[in-house]
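As a starting point, one isolated chain is supplied in C-alpha cells, in the form predicted on its own.
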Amino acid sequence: MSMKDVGYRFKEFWDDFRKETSGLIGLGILALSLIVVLFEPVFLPFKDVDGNWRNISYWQDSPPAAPPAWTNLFAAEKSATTAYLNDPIVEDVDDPDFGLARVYTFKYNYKYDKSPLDMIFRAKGDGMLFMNLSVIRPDGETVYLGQVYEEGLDGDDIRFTVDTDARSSVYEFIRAHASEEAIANSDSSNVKPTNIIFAKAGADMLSAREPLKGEYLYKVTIPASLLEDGTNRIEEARLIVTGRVSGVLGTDTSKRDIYSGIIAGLKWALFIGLVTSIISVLVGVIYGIICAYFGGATDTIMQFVFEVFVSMPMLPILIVLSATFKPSIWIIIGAMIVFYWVGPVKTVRSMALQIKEETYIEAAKALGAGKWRIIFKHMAPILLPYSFANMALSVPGAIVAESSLSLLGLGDPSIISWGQILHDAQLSGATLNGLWWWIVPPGLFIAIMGMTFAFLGFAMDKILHPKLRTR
C-alpha cells in the first residue's frame, strides 16, 4: 500500500470521524491529556512529586487535610490560602542589636477572616549564621519570634516555624496586651501563635479574636559583620505562609498536594491503559486470524484455550497474583494482557473466515505464498483497522482494573496512580472525616479517562464496522 493510498484512507476515515460528536470530544480530552503528560513539569506546582510522593519531609511545609483554595468562594468566613514568598527585599540597615545588619523583608498581605496555620522561614546556609526573626503588624506592633543560631553549615537547610519555634515569644506578646483575667481564664500556652499574630491586640484578644487585616512584614535580621568575608552565606531565603485552604485540589492528611498527585498519575493511567490494550488486542487479532485460517484441529484446540481464558475471573486472579508476588506495575500489566487478549478473538475469527475465502487469498496460494505470509501480509492488514475500536474500548477496563487493585492495597507503591490516592484516602478515613476533595478528584478522573476512550471506541466502531456506519 503506497503512502498515497494511506493518506486517502486516512482522509476518508477522518471525514467520517469528525461527524461523530462523541468521538471529537474523546479525541479532544485525549489530546489535552497528552499535552499535560508531555509538559508535566509546567503543570506541577511541586516539581519532584514522582520521587517524593511518600517522602514525608518533602511535604512538611504544606497544611494537613486542607480544602482546595477555591472553596473560599462559598465560605462566609474566608480562610488564609497557602502563599509562597520567594523574593524578599534585602537591605543593609542600622539595627539596635547588631549595629549594621542585613535585613531580609517579606511582605504578606493578609485579607482573610481566618489566620494561616503557620509561617515557615526557609533558607540554605554556609558557615555560621545568627539571625533574629520578627513580624511587624499593620498596627505598628512588632512581634518578636525568636533567634536562629547555626554553625558548621555546608549548604544545609535552615528552617524556622512560627507554630513550634515561636510559641514562647508569642506568649510574651500575649502577656503584654491581654488582661491578666483573660490569661488566667484561658490556656494561653496552647493558643496557636498565628491566631495571635493576625488578630487585633487587646485585653480580650484571647477570647474575642478579631482579624487584623493589612500588610505584614516578616523580617530576618543578620549581623552584617558575619557576612563580610564570604565564608558565611545565606541563600534561597523564602517564606511559606501555610494556609487553611491550599492549592487547586487541597491536601491530604500527609500534607501532600492532591492536584500534583492527579497530574503525576495521569501518565501512568495512559501508560497502563494503552500498553495493555494495544498488546492484548494485537495478540487477540493474530490469534483469531490463525484460528480461522488453519481451521480443523488447530482451530478446535485454540478455541478451547480461548474458552478457558474467557471463563476465568480476572480480578480475583489479579488479586491473588498481587498478593503472592511483590506488587509491580509490570506484573499487573502482564497479568491484564493475559486476560484481555480474548476480547477481539471471536469477532476477528468470524471476519477472517470470510476473508479466507476471497479470490485474492486463493490467488496468493496459487502463486506459492506461504501460510504465514498470507496471514501477516494479506489478512492482518485488513483486519487490524477493525481492531482499533477494541483497543480504545479496552483502555477503560485496564485503568479501572489497576485502580481496583491499588484501592485494595495491591498496586505498585513505587508509582503515583489514582488508585493509590484512593487507597490512601480509604486508609485515612477520608469519607468519615468529610475529606471529599481527597476522594472525588481521583474517582472523577478515572471516570473521565474511561469515558474518553469509550467515546473514541464507539465512534470508531460506527465507522469501521460497516453494519454500524451512520453516513
The other form holds:
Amino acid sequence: MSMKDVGYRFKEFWDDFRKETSGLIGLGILALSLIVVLFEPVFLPFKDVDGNWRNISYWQDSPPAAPPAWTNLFAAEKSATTAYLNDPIVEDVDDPDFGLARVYTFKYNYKYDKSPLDMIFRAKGDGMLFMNLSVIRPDGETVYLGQVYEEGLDGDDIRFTVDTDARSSVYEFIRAHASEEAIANSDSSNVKPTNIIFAKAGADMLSAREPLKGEYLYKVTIPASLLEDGTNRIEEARLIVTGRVSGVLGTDTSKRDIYSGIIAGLKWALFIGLVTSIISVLVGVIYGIICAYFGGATDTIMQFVFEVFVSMPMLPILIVLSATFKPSIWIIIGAMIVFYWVGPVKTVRSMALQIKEETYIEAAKALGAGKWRIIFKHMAPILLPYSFANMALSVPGAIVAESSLSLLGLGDPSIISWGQILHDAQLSGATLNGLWWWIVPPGLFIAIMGMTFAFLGFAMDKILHPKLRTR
Amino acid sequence: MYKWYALKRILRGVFMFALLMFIFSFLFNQVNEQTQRSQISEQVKMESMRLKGMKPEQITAWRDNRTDQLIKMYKLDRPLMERVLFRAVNTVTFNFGKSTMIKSSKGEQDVLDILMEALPRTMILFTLAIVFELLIGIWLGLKKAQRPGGKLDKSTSFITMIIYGMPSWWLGMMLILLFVYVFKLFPSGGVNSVPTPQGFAFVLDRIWHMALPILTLVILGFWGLSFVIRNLVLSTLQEDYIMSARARGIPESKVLFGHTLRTAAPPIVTMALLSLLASLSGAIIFEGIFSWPGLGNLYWVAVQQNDIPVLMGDLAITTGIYQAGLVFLDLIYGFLDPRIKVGGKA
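Alongside the form predicted on its own that was just displayed, please also present the structure of the form predicted together with its partner chain.
Next comes the full complex, and the chain you just saw is listed first.
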C-alpha cells in the first residue's frame, strides 16, 4: 500500500465519519483536551502543580475545603474569594515611628458579606529586615497587625499571616471598640481576626458583626535607613487574601486546588488510555493474524494462550499485583496491556482466515514473499483499520481501570490522576461532609473521557461494520 | 450428547482454574513466602510463651526446632518449583491458611471462613442486579431493534455512549451524596441496621440497604446490554425467513419473540452474560463505596491492612467465580444451540 492509497482510504473514511454527529462531538472534545494538554501552563492557576501535589507547604496559602468561587452566584451571602495582590504601591513617606520609611501598600476592595479566612503577606528577604504591618480600613480606623523582625536572611521566605500572627494585636482592636460587657460575654480569644478586621467597629461588634465594605489598605512599613546600603533587601512582596470560596473547582481538605489537579490529571488519563489501547490492539491484531496465517499446531497453542488470558479477571489481578509489588505507572500500563490485547484477537483471526485464501496472497507467495512480509505488508494493513473502533472503545476501560487502582490507594504516587483525587476524597469522608466539589469533578471527567472515546468508537464501528447501519 | 459436552467443558474449566492458580502462586511466590515466614515466627513466639519450667537455652533450642518443623511442614525448605506447586495445590483445594489481621464475624482468622462469609453477600447483590439488568436490557433492546434509527433507538444509543466510561463506584458516590445526604432516603452503607431487626423487618431492612447499590449497578448496566441485544436482533431481522414470516401476515410480536428472539437467543445469552461477567470483575470494588461487606469490599480491607493471605484467597475465589461463569455460559450456549454440543460449527 502506498501513501496515495492511505490518503484515499482516509478520505473515504472521513466522508462517512463527518456524517456522524456524535463522532464529530467526540473528535471535538478530544481535540479540546489535546489543546489543554499541550498548553497546560495556560490553563493551570498553580503552575508547579506537577511534582508539588503532595507537597504540603506548596499549598499552605490556600483555604482548606473551600467551595468553588462561582457558588457565590447562588448564595444569599457572598463569601470573599481568594485574591492575589502581587503589585503593591511602593512609596517613601515620613513615618511617625521610623522617620523616613518605605511603605508597601496593597489595595484590597472588599465587597462581600463573609470575610476572608486569612491575609497572608509573603516576600523574599536578604540580610536584616524589620517591618510594621497594619491595615487601614474604609472607616478610617487603623488596625495594627504586628511586627516582623528577621536577621540573616538569604533570599529566605518571609510569611506573616493575620490568622495566627496578628491574633493578639486584633484583640487590642476589639478592646478599643467593643463594650466591656460584650467582651466579657463572648469568648473573644477565639474570634477569627479577619472577622473583626472586615466588620464594622462598635460596642456590639463581637455579636452583630456587620460587614464593612470598601477599600482596605494593607500597609507594610520598613525604615528607609535599613534599605539604604543595599545589603538588606526585600523582594517579591505580595499579599494573598485567602477566601472562603476559591478557584474554579474549590479546594480539598489539604488546601489543594482541585481544578489544577484535574487539569494536570488530564494528560495522564489520556496517556494511560491511549498508550494502553493502541499497543494492546496492535498486539492483538498481529496475534490474530499470526494465529490464522500459520494455522496448525501454532494456532492451537496460541489459541490456548489466548484462552488463558481471557479467563483471568483483570481488575482483581491488577489489584493484587499493585498491592504486592507497588509498581510505577509504567508497570501498571504494561500490566493492563497484558490483559487488554485479547480484545480484537477473535474477530481478527476469523477475518484473517478469509483473507489468507485470497488470490493476491497466493500471488505474493508465488512471487516468493516471506511469511512475515505477507503478514505485515499485505494482511495487517487491511485488518488494522477494522480495529480502530476497537482501539477507541478500549480507552475508557483502561482509564477506569487505572482510576480504580488509584481509588484503592494503589496508584503511582509520583503522578496526579483523577482516581487518586477521588481516593483522597474517599479517605477524608468527602461524601459524608458534603464536599461535592471534591467528588463530582474527577469522576465526571473520567466519564467525559469515556464518553468521548465511546462517541469516536461507535461512529467508527458504524462505518467499518456497515451491517449495523440503520437503514 | 449434551452430558459429555458439559462434562468436557467443566473439566476444562477446572483445568484452567488450576493452571491460573499455578500462575498466580508463581507470580506472588515471594510475597507469599515472606508472609508465611513471618506468620511462622509469630506462631513460634506465641507457643514458646506458654512453655514453663525451661532454661533459656532450652527455650531457644525448642524455638529453632519448632521453626524448622513448621518450615518443613509448609515446605519452605524445598526447591522453588515444588514450593510453587505446593501452594497452587493448596489454593485449588481451598486451603488458604490463616489471615494476618482480618477476622470473620465469629472472630476466626481462617481465610476460607472470611471468604465464605463475604461470598453470599456479593452473589446476592450481583445476581439481583443482573436479573434486573437483563429484564430491562432485553426489553429495551427489542424496542430499539424494532425501529432502528427511530427516536427511541437514537436517544437510548446516545445515553449508552454517554455513560460508556462512567465508573460504577463514582456513580455510587454520587447516589450516596444525593439520596443519603440530601434526601436522606437510604442508609449510607452496610448490609443491615444496628441493631439488626428480626423476622420480616429483617428482610425489609436488608432490601432497604441493598436498594442503592443495586440501583447503581442497574442504572449503568442495562444500556450496553440493550445495545448489544439490539445489534444481534437487528442482524437476525434482516434474514429472509423473517421477511417471509412478515409477508405471511404473522403478527409482529410473534415474529419478534417467536422467530427472532429464539434464533438470536444463543449469542444474546453469551454476549449478555459475558458483558455482565466483565462488569462484575470491574465493578467489584464498588462494594467498598457502600461498605457492603462482600468480596469486593474485602479487597479494600485487605489492601488497607496489607493482609496478603486474604488478598490471595480473594483473588482465587474471584477467579473461580469468573471461571465458573465462563463454564456456565458455554453450558447455556450448548443447551440453546444444539449445533455446539454435537461438535458441529455454529
